[in-house]
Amino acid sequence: MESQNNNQNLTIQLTALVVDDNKVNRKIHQKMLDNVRVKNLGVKNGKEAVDIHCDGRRFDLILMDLDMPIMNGIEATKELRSMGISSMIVGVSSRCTEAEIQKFMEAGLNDYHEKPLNIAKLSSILHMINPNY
């Protein structure tokens, strides 16, 4: 019975892409993934983001900042939204006005968090995702 619950537990394998221009802040939220063993990649930017989905990669959740060069966090997740991407996208920022998180919630966003990040953060993320996670 054990190892059938082994084997259910790495089916539900979750998959993550950390958006973000600061190595620091894309470095802890891809440690943090790793440590509940959500696969995961990083990218800095939000064109980056968008390239990679227009190369076919698809993950169930996507970290993205607000504040970012080349393409922001709201300018990506509409993008994203406009190609059908239907990932949870959450939005992880600091130093937001409530005018600029409406603005990005607007723009497509499933869940909003401000920076940083924490475990019980992540965890309720990762849950509304999936229950059994």
Second form
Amino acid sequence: MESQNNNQNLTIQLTALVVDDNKVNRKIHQKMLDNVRVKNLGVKNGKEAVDIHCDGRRFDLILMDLDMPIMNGIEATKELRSMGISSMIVGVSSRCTEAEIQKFMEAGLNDYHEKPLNIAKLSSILHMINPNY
Amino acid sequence: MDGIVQLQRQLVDYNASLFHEGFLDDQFNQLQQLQDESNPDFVVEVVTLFFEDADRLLNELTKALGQPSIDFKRLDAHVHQLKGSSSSIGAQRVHRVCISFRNSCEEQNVEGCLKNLQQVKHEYSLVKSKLETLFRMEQQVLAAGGSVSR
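Next, give the form predicted in complex with the partner chain, keeping in mind that what was shown is the form predicted alone.
Expanding to the full complex; the earlier chain stays at the top.
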């Protein structure tokens, strides 16, 4: 999403979708995004993430949890990629085994971070989307 | 003015003690840094969500461990949730017990799980009480006309 502040400056507003079944994590991640002026929505499982894209919504960034009921992060990521969604999808999980991270990455993630996210990690993610952010 | 300064000093000391004694870790600092004028009650809101979540999960864990045939997969799922929430708000001691609890679930060690459940209830009860005291002290400072620094 773009808006023009004046003739010289173009202000890019990024958008993000937070996919996490844990209300505490959703609230924290959404507040982090609010504080850096990233417009965001939260959903509580992979199916809701897929459904929102089926409704036509698109996001610059998707923060995808791994363990969720109904549809987990791996299934949701695979589904979104098969739909042609090219958003940056960042896996965020407290799972630490290399095998699980590898499996998650192979589903189509652009990046993976261990939970909890902090302000520094989020900034590095946003910088990957737009170096000027 | 002396009264406010004393209250503020007590608050700073109490806050520091929670980190020193391992109840909280840097993630709690992260939460405090997120709080701003647009959401001045953010930390209280998040911690309240954690309390609600933890109460529910501990109830589920107690029920699950009381069953004649224990569903360790379901048990592990609940512990994983509690581990995640406690880590996200910086409740370090609760988080650590959850790690041990998950190991007991993986080993299908009933005795271990029962012990871990008691431990996590104890640590949760402690951190809940400490955080409620912290928030009460913050309110006292604000009511006295002082400010709470982050």
